[in-house]
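Next up is one chain by itself, shown in structure tokens, the form predicted on its own.
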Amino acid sequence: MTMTRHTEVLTRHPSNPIITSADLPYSANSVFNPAATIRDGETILLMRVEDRRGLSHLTVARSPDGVARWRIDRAPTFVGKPDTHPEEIWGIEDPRVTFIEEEQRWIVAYTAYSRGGPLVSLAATEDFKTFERLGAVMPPENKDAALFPVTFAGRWALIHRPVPGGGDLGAHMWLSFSPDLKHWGDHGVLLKARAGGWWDARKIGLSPPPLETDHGWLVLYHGVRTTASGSIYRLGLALLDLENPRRVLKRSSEWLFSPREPYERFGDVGGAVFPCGWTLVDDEIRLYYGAADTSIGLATGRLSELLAWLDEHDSHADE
């Protein structure tokens, strides 16, 4: 193993944290783990928001320039509906959104808080104003779900993390296919979590959904080691072969992003860095993401650069 100094490749904006509970234009407790994505050259933001019960629900914030003047909406965007999809009971949570350019809308997948744990559910929208409801597709406990925008062979494709045995055998990163977003089948391992020491050992879990490029499907994931004193969320990164999601490229030995900041480690949920969004316009990554469960910090660097840091820290040879 040869030890290299630390290169900072994703850079936090100086105005960090970019949206807390006081910006919203009602009562909560917390804002975070927003997806994100862009429309019309606008910066749209779904955010999870807990309320004061402790429920969580989503809203969409819109910015010209994807860092300032916010227009958060008035009231809760996308909320549960126990009446008639009863596993939301408890609230939706930690959406992913992903553009399907040849229907032109929004898949989105997000955690549906049901009594028996929570579980992947999958809604549509054209303008995030209204949504159509596709149903939960994976039972509990599972979450950390994507879709990828494209089919392979005919077929769709989903990153979830189920939790089998109530975590004792590990949370490991899942892919999963369906001719129709609604059956899914195939289903196989496609990431493990690391076994001892590692920082992402015993549990893993995607982040952004996987981002197109020349060299593979880029995958961003948060790794969860646990300590004595409490739980720390970092992120790393993973390569996918284009035509064979299956497949494993690449995978970081180091983590790339860590909680650092007092924003990011002091929290309802401490020492945690979360990302469900990520956008690219050119070769300039801005990453959104939730920073001690309690409000949502900008990242930013370059899509060329996170590439050549995975190939520097590629772990194929040290697992």
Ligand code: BMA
Given for the second form:
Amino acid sequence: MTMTRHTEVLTRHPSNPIITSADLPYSANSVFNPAATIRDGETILLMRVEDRRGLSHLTVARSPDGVARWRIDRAPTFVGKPDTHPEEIWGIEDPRVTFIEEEQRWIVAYTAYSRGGPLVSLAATEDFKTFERLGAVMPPENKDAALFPVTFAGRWALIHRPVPGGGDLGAHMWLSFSPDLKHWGDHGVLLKARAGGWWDARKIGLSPPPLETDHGWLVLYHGVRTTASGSIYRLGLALLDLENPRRVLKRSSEWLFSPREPYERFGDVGGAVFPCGWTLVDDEIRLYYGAADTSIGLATGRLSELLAWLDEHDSHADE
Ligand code: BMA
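Can you return the structure of this protein in the form predicted in complex with the named molecule rather than the form predicted on its own?
Starting with the chain above, the whole complex follows.
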């Protein structure tokens, strides 16, 4: 185990939380877990908004600098459509967006809340105004999904998180492949939740989509620690082989980011930091996260420092 002095790799923005429900142009309970991307120089967040019935939809916020001056759609942008898509009966949640360069469009992987439990659906958008549903791709219970931006030997790859046996068997991250974004197979476990006292014991899931770096696909994932007073959602890193994303090259032993500030500790689900999106400009990472299922926080860091931190805290170093 490495016992070096802890230094902060991700720094919270001083104006956190950067977006709360008070910033929305319409009434809602909370705004959290946003996807993030940059389009024509503008930062776009596709935010989960929970209404006062308890059901979620997605709404777009745009900012010239990714920090302030957010312009938020006047009405919900992307809403569950149970008449044609019954799996969206109880709303849609937690989007992750992936830009597909060759198609000049984004694929949104989101949670559809069906009567049978949460499942994974895909949609495509070119402008974050209209969304074309590609349908449900993973049956319940499954969530925390995102697409890789490239194909591997001609097949798309999706990370997702099924929950077998009502969670008693542990919830691990899986990887599946598809020739057409519709038919999925070659399912296999990618990263396993650890056991016992670990911060990421029994339940883990992908946070933002995997990020391509010179060293491999950088994966930020959440680990859930169950305690006597509820769950703590923390974040750790892993690195996957660029050519073969099934190969896990590194995985952090320690968590990298954990609820600390009052807006992360208190809220509808206190003790949860839950990012669904990040952007990279030059070496700067901007991580957008749900704080306590109530508001949106921003944390920034250098990609090179995240990779160096992962090297230093690689769990293989524990052996
Ligand atoms: C997870 C997801 C997230 C949520 C988190 C904390 O299982 O459902 O939407 O932010 O729990 O409540």
